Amino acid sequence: MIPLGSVNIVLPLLVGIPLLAAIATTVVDSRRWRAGISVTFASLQLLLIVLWLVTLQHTGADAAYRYVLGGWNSPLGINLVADGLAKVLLLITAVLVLVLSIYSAIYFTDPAKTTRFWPLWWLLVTGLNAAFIGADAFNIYVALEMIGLAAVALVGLAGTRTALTAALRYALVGLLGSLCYLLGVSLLYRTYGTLDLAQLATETQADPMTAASLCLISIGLLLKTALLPLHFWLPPAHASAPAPVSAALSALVVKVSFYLLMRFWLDVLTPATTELAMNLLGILGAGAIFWGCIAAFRAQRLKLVVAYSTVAQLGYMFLLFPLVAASHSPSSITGAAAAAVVYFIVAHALAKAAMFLAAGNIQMFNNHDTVDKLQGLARTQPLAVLTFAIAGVSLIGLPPSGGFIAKWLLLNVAIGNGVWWWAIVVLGGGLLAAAYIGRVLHVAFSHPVAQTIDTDNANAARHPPGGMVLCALALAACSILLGFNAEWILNLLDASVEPPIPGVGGMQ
């Protein structure tokens, strides 16, 4: 375990470790060395976070920590903060980064692509960690830019016309979102003279300037989250990217902007929010659930099915806002509705990453991913189909998966607060998810094996390596195991930010 006196040093290390990995993979001129360094750093990051969380639990130090870089406190210095919400997201990020790094080490065999992939991959992870523990609105903007630029380059890594077009669209949307966010942050600084989130939470008022700031910040983050009707960039980007990149984008990247929306709406700029606006976000979320499921059912490519499924699953997270408005909870960032949505985020991240990896394995085996041409796949590639099915169980919300627990928590909050119509949305979305997942499985279990492989590309078809298959299956299994013990995640969420403790490491 980590000594309690130095436990807060973990926060800057969570930014420093992936940044060092990005530098190391840039300097090293060997595909195997880049892969080995990446898996080592990913393992180190996960081990550090696990030891940190175990130390906090063992000592009973459940409160969040604020680390002051260089001894300069806010508003002049840079602070890093990790409360219960950030701890959960840091943990799931570290787990996925390790599994996806192992998968990528096998997936990428072209030395030229690995030269570009690994530094970009670790810059993406650096931005993710920095956004989760950032305590300043401008520093969060820097983290968002790092994430956006790395993600765009990773989407275009394939170099095809389709991939480059999707990457360009993603870049333009990301640029517009960042501009809106930065304008909102500028208005906040003009109004309150600080960008520290904790200080803003105590000083913000329900005035027109704060409302304008919240609107601009929300538009920017909604563009990055791809909430209906701002989702147009997501399906082509996720479907065109390499399989591990698609998994990271769906499981982690779009969650960052939603995490920040939670922060600003439920904690930092709460006085500027209204019940009408929260219900409007819920209506857009409900629309995303139904439209995304229908689009997934109609999609012709397997990766497009999974991508449109992401649009639908993101809609569930936005049910948080009307549920919070109905509960009138004074601590909505740690309330029952927030706990249900965060659990949903974790369950979705595991299941969707597994599903994208399974789709990538299927595409590698068949040299295509056209759904109607995947007949007999259950016989030729049973583990990939099993992975897809297990992940689908969680997305539908069937027991005993983590998705079932998440939707059960959402249903309890909706019914307990008397807003039963949101419960109908949750149940209806599960039925529609069963439809598009059932369509894929129906094709996979039908027709002879001989029709599985595209005859025009039969020579190019090949079995994916066993390590890639096991990575996908492991994530799918975790999405099921998550349903057997929800208490540990809910316990992690039960932590609030405390002021810096004098004389402890970087705390002042």
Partner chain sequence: MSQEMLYCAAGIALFGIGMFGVIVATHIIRKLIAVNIMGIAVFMVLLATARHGAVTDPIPHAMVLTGIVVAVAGTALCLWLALQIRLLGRGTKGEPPR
Given for the second form:
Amino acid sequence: MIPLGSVNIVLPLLVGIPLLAAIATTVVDSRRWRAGISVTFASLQLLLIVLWLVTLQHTGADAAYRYVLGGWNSPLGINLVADGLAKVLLLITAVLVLVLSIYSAIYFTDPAKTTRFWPLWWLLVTGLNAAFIGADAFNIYVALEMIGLAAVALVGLAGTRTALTAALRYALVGLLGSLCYLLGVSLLYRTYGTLDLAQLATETQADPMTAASLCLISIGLLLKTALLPLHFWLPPAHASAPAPVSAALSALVVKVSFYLLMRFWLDVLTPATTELAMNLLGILGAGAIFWGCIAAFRAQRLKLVVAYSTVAQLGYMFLLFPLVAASHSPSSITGAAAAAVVYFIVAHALAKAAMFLAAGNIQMFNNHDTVDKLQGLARTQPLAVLTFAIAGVSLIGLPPSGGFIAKWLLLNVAIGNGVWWWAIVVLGGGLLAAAYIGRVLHVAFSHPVAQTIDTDNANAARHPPGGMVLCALALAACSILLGFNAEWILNLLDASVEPPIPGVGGMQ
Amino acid sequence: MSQEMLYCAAGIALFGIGMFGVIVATHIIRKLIAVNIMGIAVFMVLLATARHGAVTDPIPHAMVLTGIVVAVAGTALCLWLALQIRLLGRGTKGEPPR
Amino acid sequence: MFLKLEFKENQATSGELSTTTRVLLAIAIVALGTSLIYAILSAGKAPPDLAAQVAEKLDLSGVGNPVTAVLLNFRSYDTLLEVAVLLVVAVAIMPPRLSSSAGKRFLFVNDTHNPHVPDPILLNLLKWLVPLAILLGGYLLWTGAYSPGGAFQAAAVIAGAGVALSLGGRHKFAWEISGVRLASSLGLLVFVTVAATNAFITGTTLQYPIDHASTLILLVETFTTVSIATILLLLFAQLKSLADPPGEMHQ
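Could you output the structure for the form predicted together with its partner chain, given that the previous block was the form predicted on its own?
The next block holds the full complex; its first chain is the one shown before.
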């Protein structure tokens, strides 16, 4: 019998807590209770993760991150694993879930909407946590579907025809993506007789079957991550969702499929990858940076600007693959390039969530978010504009923000490995980002031409409550503070050691 | 080429047909049917996989059962969204993102 | 590609993609398919699979049917998330709760004006069919431990009984009552509770104590059946009511 007090119990709890919150918010009958339960559970989850990480740092217990569910060792059973990468993502998820829960508790006032929002929100969080700690390829499929369907339903919550159409498109693309992934996983099982990622990692060879599986899995995950030619579904879906949902989609949901891509390319199916394919992903990423920035510059609506900015920022993450290919390091998932990209993910998650919340506040105040009609906003909504500007600083990569450190790390890796052309991409992307953020700020700081509030809409427009403004500002502040505490995140990553390979079969 | 491989190959062909359909079709119901064809194709590959040892392997069997439930859920959600869109205005063209 | 989504009756689909794009797409998909089939054919040797391991551990699982053992013991975490996926869709589709629905019964006889005249033969058939289907559902649930069957199959048959009942036209379901929410999440709640209890008894989440494994699995399966049946019926009923809204019955 394993003592219950072992730190491992945190892993199943990370799925259990949001699941219980989902059940509670489904059953409970009052809006206040649903919000209260959610904020409580979100605080609890964050507290648990922080305590867990602190304990791990103190005891240095590296072995304490594999949990054998049901006592059935893989490949028969399913295991949960949290390495450094997963720890960082779990932490940033918990932070954002807490802030966004507080924001949503104020944002959603219609009782009919809160009955849908809170259970879906918690099921989404369950899926996110499950995908981060899943060590089983098929289980990850179920988690991906859970995330996908919950995200679709949350986008549809906005209820407008644009939102519903965007949600339907998102759903179809999501299903197409997860079925490609599932076929890839099925072929892997057919070839290796196991679904456990760690076991697959030791057994994979560079044969046609593995390459074919990797190809299918990558198509599926790239669709869900919205890399350049496959990004068409993202801007309408992210732009038409309710503000806290947009924030969660851009900050967390697209990162899950990227995280899985990282796992499969750099850890599980590495023998089947080629340098050519990795460089191709990098080129598509570079394309995404430039095209996303241009589209963001030309977008009419503020939330579309932010959504296209996500397309661009996702491009940076794909620079990971050519950088790893150039560095030829044996354990690439714990290497310098991976650390830089994970840092980038965290910085982007904070900045983008702040930006979407600010955009949501601006939209609530004006009852529209057409960029060209936002003159004088800096005077009427100074805090929202300040939030937008701070988040923008991080997205552009100006010091002293988290985005700056992330880009600096990327540049370091690129120049250190002699692939200076990727450094140019990183720097060029920053300039382009400055262009679209500058455009929004320019309008916001210009003098109002006439009445900025549409007289038709004046009734529906209202000042966003202080709590919502503060949530957005707090996230923006975090994205700056991240720049001062870079070692902390990097330490968390360095603590990761190759997971031990479990014995085959047998009950413990 | 064993019987099991034949089933796998047929499943993959079906997958391709479904994939083509889901991308090319514009009618929502057609797209959904195509998605379901893709799902069934994957299940076919899994079921063939279950039979390629001496004994039937229950793991792919369980995966198919789970997959069916997920497919039902996904289809229902898509249909619901489609019907909602129809209620808001009959005959829908999705606006291109811009 | 996915930019144009249409939903019109009686309409030939007009292509959104040009012929060239379609041909290129077809070529790409055929190339992908061919390489996959080639990969399958080139993978010669029979790889190891888990059938032997499942058979070896079957005695410890508490059930005699290997598929049920995998679904509810070896890989029960998958099933847990699967029930959660169903809850996602159920919550998304569920009608908002109405305060006027307090004290309302879940199944009631539709006495409002009904343009469909209920078919007397169908109604009499339903009197037999519905109890029979529920009985069959119970049997499938029970037999799942030893032979093909189980929670999902049982729930599908029971939900089928509900579908038949609602198609009969005389009965209606009240989806806006709070009991529906409880019933939909009950399976998940029991599943999580059992998993947590296991953690206290055996020290590992989802690990059943061997002596009580079969009882606990049956308990989880029973409540999951209730939830899945409720959700499946809810999906059908909501989609049906949206497809032909009460205001505009066809004809």
